[in-house]
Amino acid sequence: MNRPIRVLMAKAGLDGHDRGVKVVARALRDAGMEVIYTGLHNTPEQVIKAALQEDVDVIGLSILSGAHLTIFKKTRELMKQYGMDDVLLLGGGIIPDEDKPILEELGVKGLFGPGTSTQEIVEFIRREVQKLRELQPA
């Protein structure tokens, strides 16, 4: 598959701080990815609906509100419900270290906090999407 990587970026929950997600979205776009930014105050249901409509490879949730465990759990449940096993789920924002293993066990493949370089995020997405694409039948 040679099509560009499609990434849906969303702010989930009541978090109204979107500077970081916009910086990351711009960096992904500049790296050649197609980026859909859904804006503020999304529910997991809205995120999944948009991801399905846009046929994305990656869902990136930015959460600074402290509701990360609840939001990621519901998002993963919906992804499983809709058979989105080939979609990479990433997170960014303020996520305490003690919660990271819980999120990884839920299926969140990458967690990026403040100070993570955009190049690191770009490289991670490229590498992980390539792995997923190699698993898909031709």
Given for the second form:
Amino acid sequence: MNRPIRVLMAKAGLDGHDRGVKVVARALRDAGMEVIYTGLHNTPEQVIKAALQEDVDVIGLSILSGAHLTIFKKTRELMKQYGMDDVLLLGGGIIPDEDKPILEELGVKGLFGPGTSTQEIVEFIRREVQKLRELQPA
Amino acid sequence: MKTHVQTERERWEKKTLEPALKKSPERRERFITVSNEEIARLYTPDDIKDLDYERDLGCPGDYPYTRGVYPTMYRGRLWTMRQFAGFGGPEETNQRFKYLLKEGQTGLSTAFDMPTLMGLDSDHPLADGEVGVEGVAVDTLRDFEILFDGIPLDQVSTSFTINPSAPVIYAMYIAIGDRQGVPREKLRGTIQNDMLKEFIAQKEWVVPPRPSVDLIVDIFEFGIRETPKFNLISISGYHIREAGSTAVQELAFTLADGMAYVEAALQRGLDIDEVAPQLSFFFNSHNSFFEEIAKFRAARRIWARALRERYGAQNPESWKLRFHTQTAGCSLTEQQPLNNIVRVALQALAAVLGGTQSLHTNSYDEALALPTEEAVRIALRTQQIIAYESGVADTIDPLAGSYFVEALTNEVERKALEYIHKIERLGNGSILEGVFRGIEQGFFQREIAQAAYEYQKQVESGEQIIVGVNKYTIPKEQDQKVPTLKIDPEVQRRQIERLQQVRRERDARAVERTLARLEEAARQRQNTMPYILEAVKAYASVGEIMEVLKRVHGAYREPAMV
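In place of the form predicted on its own, the structure of the form predicted in complex with its partner chain is requested.
All chains and molecules follow, beginning with the one already shown.
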């Protein structure tokens, strides 16, 4: 049976721009996903701890402070350390084009900047989580 | 009895409009602003038949200041074109400041990095990757010595966008002034120092709301005596709007915050006519052109009446709402970024027609990264074109008397007052208490998140059109490539090194002693400002000082809610 997709939405770093993360969280919930929102100012360690506790399929990190390279790098390292290969890592916020390949290389599967429709994010998550689940032993 | 206008309108609707609509219907069912306010087809004298010129508008410089706070407005002096700047370490920002001063600018505006804004030192684990990125990094007075090296504080006015750590930054500025031998009463500038909107929208905080407001009133009490030419607060709607509020919510929550600060000052025993003239405001200017103008005009009228009637201020300087405006960052698009230049121009024009005292225009590349120098120049030129070429600054409040603008001003005012009364009821008659409870219960946060979500749904359904995003789109490969600004990661290393050097070289016992005295004063509920100044002069860091306040008052953590 397909359990509902569980998503951890997190604000990492120090910036307080939570408009986007909240809009996306509500849209994912309206699309039938189970959404856990961490609130503001989390370290990568806190994000990963919450993701493990909540046994999520997806981590969505929102960063608008310019610290995305540092924070995504740390987050990915921790994900590897804890063997979270089956968890999809996504990013949202202000990410300059030239940083996108660096983040994708790190293993950030999707980056959603300003102007992205929430529908696009919903569809992306459904598709990618499906793929990940097919890879896992039942 | 029907008015003449009513009869005329009915005739027009039947004879002229109806046949026209039959032939071709209007473009849409509902015409709405970006804040989901419905706009009527036509406004006539009947929409403003109760408007009383003297009572509701007044001449410029006259109560209730709907037409502007100064008698000559921009014919006398243009608004201040104040572009916000700061990046890297204090060395880089000092060089930028000197460049701007050489170019004839007399006002500086400082952007701090996230760790400084949150009251953390550059070597704090949460600061990693953020040092010097969004603004200049400041840890101790040593950084301020570099930041203001060669800049005489009696000749400039400096604006500091700083909130939870505002007392420390304000103390550092005074300390530099003291060292330069500038009398404190000559210091000019502004600290944002508005914590209520932080809890509501921008989300930078250290201690909980109630002690945060106590610290602000400490600054009022200290500043009225010590630095009478310094704006001690900039009560801000900008961030409330950026977080997704409507225009009415921005106005209502900001003015309620302003009234809350007035009430907190009165509770401390301060004189309303001493405090009020040192208050200033900061608003957003968004896309719906006329709605923004109406908001600025309504803001002045509501504030003047509240200060005079509700709080009994006698001095006309207390009644005047003076404000800074910034164009809406959240309206900028990553797609086809050059289009943002046009958006910013329209928003800036609305701010000018609304009578702003100073203006920051955003750069077109800000949905992509921090602005480049070229983008900043275009943003400034946009203001200069409005000021010198368009002619809109040559007469005062040119839109007064427009049926539409006056009706909209009344409507925005009415709806904002409804919110303010709701907040007052929440606090059993006290707006200060109402704002505290609204924050504690998540009232403001919910209202804003709801408005942001509604707007997003309207964008996705196509009811709100964003050119280049949900209409007139082009493939990403064809989109304009714009250069973006990069911050050297070296800044973080250098900043941490300097902080550690200061820690080694300073008189450790003096730091300990001044921090202990500050803690004692905070526990005894004495005014903390003199003690913070003492600690700053002993080279205690931003993080160490804020840590003391956290020890006394506890750390704030927002309940996460969606």
